[in-house]
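Next up: just one chain, as structure tokens, the form predicted on its own.
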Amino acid sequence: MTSQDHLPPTRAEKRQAKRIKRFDNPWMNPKLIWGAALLLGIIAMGIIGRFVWDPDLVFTGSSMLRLPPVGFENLRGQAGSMANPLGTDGGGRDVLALIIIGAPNTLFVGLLASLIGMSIGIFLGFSAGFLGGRTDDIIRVSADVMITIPPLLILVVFQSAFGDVSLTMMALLIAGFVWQSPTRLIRAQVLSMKQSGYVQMAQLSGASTSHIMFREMMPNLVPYLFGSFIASVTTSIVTAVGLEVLGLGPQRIPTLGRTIYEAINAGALIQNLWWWWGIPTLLLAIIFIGLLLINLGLDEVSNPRLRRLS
């Protein structure tokens, strides 16, 4: 044994060891972990916050009007207090209570709409790509036609006609416009996988069509499906917030978009009530950053060339 055997590992050896460890489990990349942590933090805030903070402060008149956050003063010289640490809005509602309830509601709409849209997209995409023929033609043309229709315009007309809707109904409406992209993506992937050896072997063994599509092929598309799902969540939340900022969507249920609409409608920008619209906007930014990080992390999982040492 030489003296070199007792030398500490060099920097290059440490980087190589780190690379090997990183590639052993690509799902444990920093982008994916940080993105998931941000979204789980929003969800935890909605669950735990209801127990540590009074949710009744979300009702109009529950506190003084237009109080600033702690450490700030409003135009009338009133200072913030710990009774309302993030201030209050023009109706006397506590901003902290609004985001505790509103942020998970906004995330709920995006997740539910995307879950429904992805379920439709998975079924149609696999059917079009694997079955082919007239089935493929009908699904492909339907997706191409629907993807050209501006969803926000249709939803504005619908909700203007029917008035107040629930969070679930809003998610169902948005889901009708987020299934096209997953359908096209999955169809393209299935077309390239259909000629694979393991698929042909499954066909020769007499496996059913549903078994081949969802038991043999679908596991290989998991990273792509997750990536498409995250993209759909982002689109759904943007669509929902867009409707709410226009004054549509749920009228009596706190959401981040509804809070921003009420702030703009009440002249919060002119009155320098920045906490009324700024804090919900910051929460939306955190949600979008979390979704972006998850999407980038999933890209590293599905494409080894994108993996880099942190």
Second form
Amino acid sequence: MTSQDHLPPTRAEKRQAKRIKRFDNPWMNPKLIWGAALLLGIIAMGIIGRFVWDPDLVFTGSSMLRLPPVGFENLRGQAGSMANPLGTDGGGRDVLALIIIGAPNTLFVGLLASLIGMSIGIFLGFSAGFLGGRTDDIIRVSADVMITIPPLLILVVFQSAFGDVSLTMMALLIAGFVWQSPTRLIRAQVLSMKQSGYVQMAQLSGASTSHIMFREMMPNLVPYLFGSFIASVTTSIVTAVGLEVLGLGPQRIPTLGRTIYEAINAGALIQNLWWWWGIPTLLLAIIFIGLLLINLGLDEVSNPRLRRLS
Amino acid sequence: MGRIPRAYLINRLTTLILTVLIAATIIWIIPRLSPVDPAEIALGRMAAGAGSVANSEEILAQLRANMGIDEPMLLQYFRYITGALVFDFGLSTAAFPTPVSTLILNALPWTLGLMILSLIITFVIGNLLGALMVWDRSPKLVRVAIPAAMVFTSIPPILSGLLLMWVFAAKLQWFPLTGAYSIFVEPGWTWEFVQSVVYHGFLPALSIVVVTFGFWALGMRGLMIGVQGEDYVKLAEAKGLRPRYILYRYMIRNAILPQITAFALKIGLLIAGQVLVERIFAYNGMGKLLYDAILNQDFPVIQGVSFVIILITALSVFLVDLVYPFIDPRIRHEVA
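Okay, that's the form predicted on its own, but what's the structure of the form predicted in complex with the partner chain?
Entire complex below, previous chain first.
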């Protein structure tokens, strides 16, 4: 394809070449990379933050109340200082320390809940698709039933009855509501794959069920599994934040949602204490944007028709 | 078009009934597993009002009898389920002699109104933008701007609500901070009241619209790509029909139908998101009712609100499933 008079390639041609090269490996998708980078950034902030910043500043009364971030002034005329670079909340907690501890907590709940939910989903989806019959009926109907029940409402009942929960407990509770979509998705995929040539070929050549499941089917399911996983992380975090904003969820562990809850209750919006609710909101937004970018990237990985549009 | 096959109807109906029954059962079981005794909470509330309470054991027993929690479990459960079917959830413990159903009936119109309004707006805007992203004649600006705006549609409505509230209600003071109508206006079908409701409802609705249109736009984009290469679109182009006409009558009309089923899967999340928006705007709907009930540990109200919201969700899904084949004649009811 080289031009005969050896002209140096124009910029557009170079870009085109780069695009083609990039698309050779669908996983090198810019959206995917950006999304993953945002989430890794949050995790890195949580890990590095604990070493370079004093995590004890998350305790109530560890600093002065309602100090503004550096470069701003609060209603009492106090200027922000480097002692609390992002300001403090109404209980004297350092906002920087709050997000260093709180943001990874929020991610942790989302990841743990969906990890459990996905495992249940993979197990049930494969069982339903493979075994068929009665098992399939029961799994299909229960997934159909559970998918219409909004998790938030059931969890509200649960947590208002039981009071305080731990982070892990909350993740476990949420996991009970994020297995349905993966189950349905995997069941549908397994059913259609069972009819495909390569699976029937494997069956005819005497491959074991586990070989067919994990060596033949699983690799084709990977983009779907990832997509489904990210979607349930989003659902889990939305549910967790929803509970926290209603004043439920863990009461003594700092989370982004709980910080927002306390800020709203203290009237931070009218008192112009924007850093108190605004910084946790911003971090949550970054988490959600990161998850969406990963999901869009995965869509393009599994559906090449979408790629030319970006 | 055609009649709905009986087997399909029975199938969907069973799912609906099962969903409502299972949800109602879970909601009933959970508080009974908890060590918290609602009678003690009620007594505590009395004590807080009166300073001290004499004969507390007798009062506790009487309260338990009133609440019906001294009866056998099975009887309680039966009574609860038959009550829930006629929307009888007992009396609120925080607003004591008021029945829960009255509280819910007062809140429900606000929630449904806000939901239907914001849903229609997002559906129209989202699908239109999704279609424009694929359409090869849409302006370049549109094709660049929409995907960029879509990034923000991943955040839940509560966060956008906080931002909008801060900018437009707290800072600029263009809109009221909280409430569903002005306290200076008498509720009723007067022009002033309607004006007040629209004015107060604008920000909550906007905070839902700005972040949920992306869901429809994304779905529509995928569907439009599928329609784009179809023969009938090529034929329409070859016939020399106006591009705009092809877009609306040929492409969008064919692509939009599966979006209606997507709605069925999404409605639960949409309602949950709206409950939270109502909570931060202190909008007089189910969200505020639920939040107040959580604060007061008012279990009958929490149960009632959760049940009604789950019922609305399940009914919407059921209706979408039934109506869909009438809208899209290509779909045959499949008896799974």
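For clarity, every value in this text was computed on a predicted model and none was experimentally measured. Positions refer to the first chain, counted from 1. The term rigid core refers to the maximal set of C-alpha atoms that superpose within 1.5 Å between the two forms.
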Does superposing the core leave Ser119 with a CA shift of 2 Å or more between these two forms? no
After the core is matched up, is the C-alpha of Ser210 off by 2 Å or more between these two forms? yes
